[in-house]
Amino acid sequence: MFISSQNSPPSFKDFTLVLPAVAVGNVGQLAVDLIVSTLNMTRVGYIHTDCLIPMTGNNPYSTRKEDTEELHTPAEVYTASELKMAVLQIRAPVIQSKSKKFRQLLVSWIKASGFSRTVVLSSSQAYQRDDQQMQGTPLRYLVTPSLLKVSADVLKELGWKEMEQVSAYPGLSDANAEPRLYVPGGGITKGLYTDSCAEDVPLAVLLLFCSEGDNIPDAFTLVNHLNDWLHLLDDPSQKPNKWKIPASWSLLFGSGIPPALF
């Protein structure tokens, strides 16, 4: 259930909706982080549900003393209506075993709210890539039939790779084994991906191959192959850092181990 922090609720129609899968590296996470923070997004509202595990913290994207004692929730709606562009930032896990109603809400909230088109920003585990997989870049993407009807000569342009579907018995060679789409440590991306196929709604996957880590580089390229597709920034290839780093950033690692332990 969206819940508006406006007096009266905002208007979806026509906009254009990311949001992360939590997935492997966090790295869609990160990259709506960059989003968010460069954009100077709004936010107006936040998804009620009980499939997230409850946390609560300060504001992510503080720019002031002020602004830093806010409370945030795991799942927050932020918009820059000049662009015609809202984000949903998602900051915990689903609850395994609620999974399947957590993607219903959003398909049913993504269908009642008008958005012309969805991306769900994600990634996988780069160990459990096939052999063709191993080909190219790292980046991959899927499209729903309702969305490639209108994208399609963008995304040929653009060059990328489509998610390649896979065997079901890895290296064995069964003629009846139909390959399979399998994104291992995509979280709900897969499972998202179906549904929106199955109620016609116009949504595209962008993901990485990666690994745990440190995950901010795969997240700055991740969002730069994303604006080559939505044009937020001017040209970010001319200046790297023209993406704004969110001060929550600095404490992705924590704080460090406290000398007084040696």
Contents of the next structure:
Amino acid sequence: MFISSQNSPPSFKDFTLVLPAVAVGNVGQLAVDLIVSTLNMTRVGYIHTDCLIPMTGNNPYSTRKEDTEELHTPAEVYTASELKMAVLQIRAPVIQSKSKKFRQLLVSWIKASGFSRTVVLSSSQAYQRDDQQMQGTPLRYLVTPSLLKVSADVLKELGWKEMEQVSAYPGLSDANAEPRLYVPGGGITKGLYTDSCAEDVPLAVLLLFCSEGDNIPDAFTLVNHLNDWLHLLDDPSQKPNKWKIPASWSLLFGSGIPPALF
Amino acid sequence: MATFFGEVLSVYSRAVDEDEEELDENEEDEEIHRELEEKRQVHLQWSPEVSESLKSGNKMPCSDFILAVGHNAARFLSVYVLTSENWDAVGHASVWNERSRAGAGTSSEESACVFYRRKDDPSVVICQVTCYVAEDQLFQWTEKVFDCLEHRQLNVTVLSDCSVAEYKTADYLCSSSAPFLRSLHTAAFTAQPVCQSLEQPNIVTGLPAAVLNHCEVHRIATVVYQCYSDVTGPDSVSMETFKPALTKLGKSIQSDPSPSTDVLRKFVRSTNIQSNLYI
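Starting from the form predicted alone above, please write out the structure of the form predicted in complex with its partner chain.
Below is the entire complex, every chain and molecule, led by the chain shown above.
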């Protein structure tokens, strides 16, 4: 459930919500980190739920000494009111047996809060692409009918590629096997999308095919892609890079090495 | 995925479980899942006196709640605090999960998570947790325990163990630096912690994290002191690093500043693992 961290509950009416799906390479979460730290968003509340594995730490976006000591939880909501933007950052994996419950919680919160549209940033296993998916850009999108109604023109203009349906048994031409939506390694992505279609929630999924490793470049690709649509920053591709890497990204590959090695 | 040498490796993702495709469950599967879920519930058993007052709607009055998670933290309280005959065991929590040993008997289960209350000041409560609480049980454990405690004026101190291997720092940690203490506190905690705050990108997980999350959201003053140790079993040096944390609580728990060697030996010796390397 959503719990406000401020004295008066925030209003999300007509805001755009961006949230990650905990997926392969954690690309969505990294992209959301970039948005929160670059736009200097304010924390307005927590999603306090038993569906996520508990974790906590000091302020991941700290820039000065004074704001370092500030506790942060596994799922938090940030806003930038002047942009009418809200972001839900999810920092912990979903407990497997509770992923359905978590999806339901998210969908009902999105509906109750009155967001005008929701964008899920996600990723999918690169090695499970089929032949048609291996061509061209690794970026794909999905959009629910209720968002398509209002955003069809914009999406057409952007010229994005929609996520392909794949055959259930590749290589076999079985007339009975209908092609299906398949997002391997995408966590709750597919479920969240189908739930939103059924519940008439205006939601889009932006995803990227990738593999585990150093996924920082993937995060930049995805967040720039999102920016083409939402225009959070003017031309971020210009040098120097305008996205701000948060403090918590340091030591991604472990501690310093012993000097005695050399 | 096949490697150069031809063996097949399962591809591991640090983010998601691979079999996320939901299969249509039949009734029997659902039944099994439901039963498992039920078995994994956290159960709290209180002494007759406490459960009586909880039943009548009165929560346990509590000004200081001290939670020790892990062997070093729990034994530290055993050695420095609980030896003083001044404490009543008032209850325990039992959890069942994949690491619970079958047939280990209830006695070991009961001693793995015990609540104590001070005799002359029942608003001071201590809890020692040495058992493994699974990821899906952490939230529930915290909700259930805090549901029994009176929240007004509540101060929570969590002592917890951690391996120094989990600690990230840009400088190389030389072996002489461990064990050391780091703190993390909720916004409602206004006092000065006794040690340095945990630096980013380090995080706290497990029961201390569940307690911090709960207390942050419910605005309860809470501090976690995490001891990073490089010894696998409980040892007296790591235990001593918690000492400054107790000085803050001085009045409410009266610790024994220098326990006798006998007491110390009793709590440390039991974990001397027999090495089979040099038989």
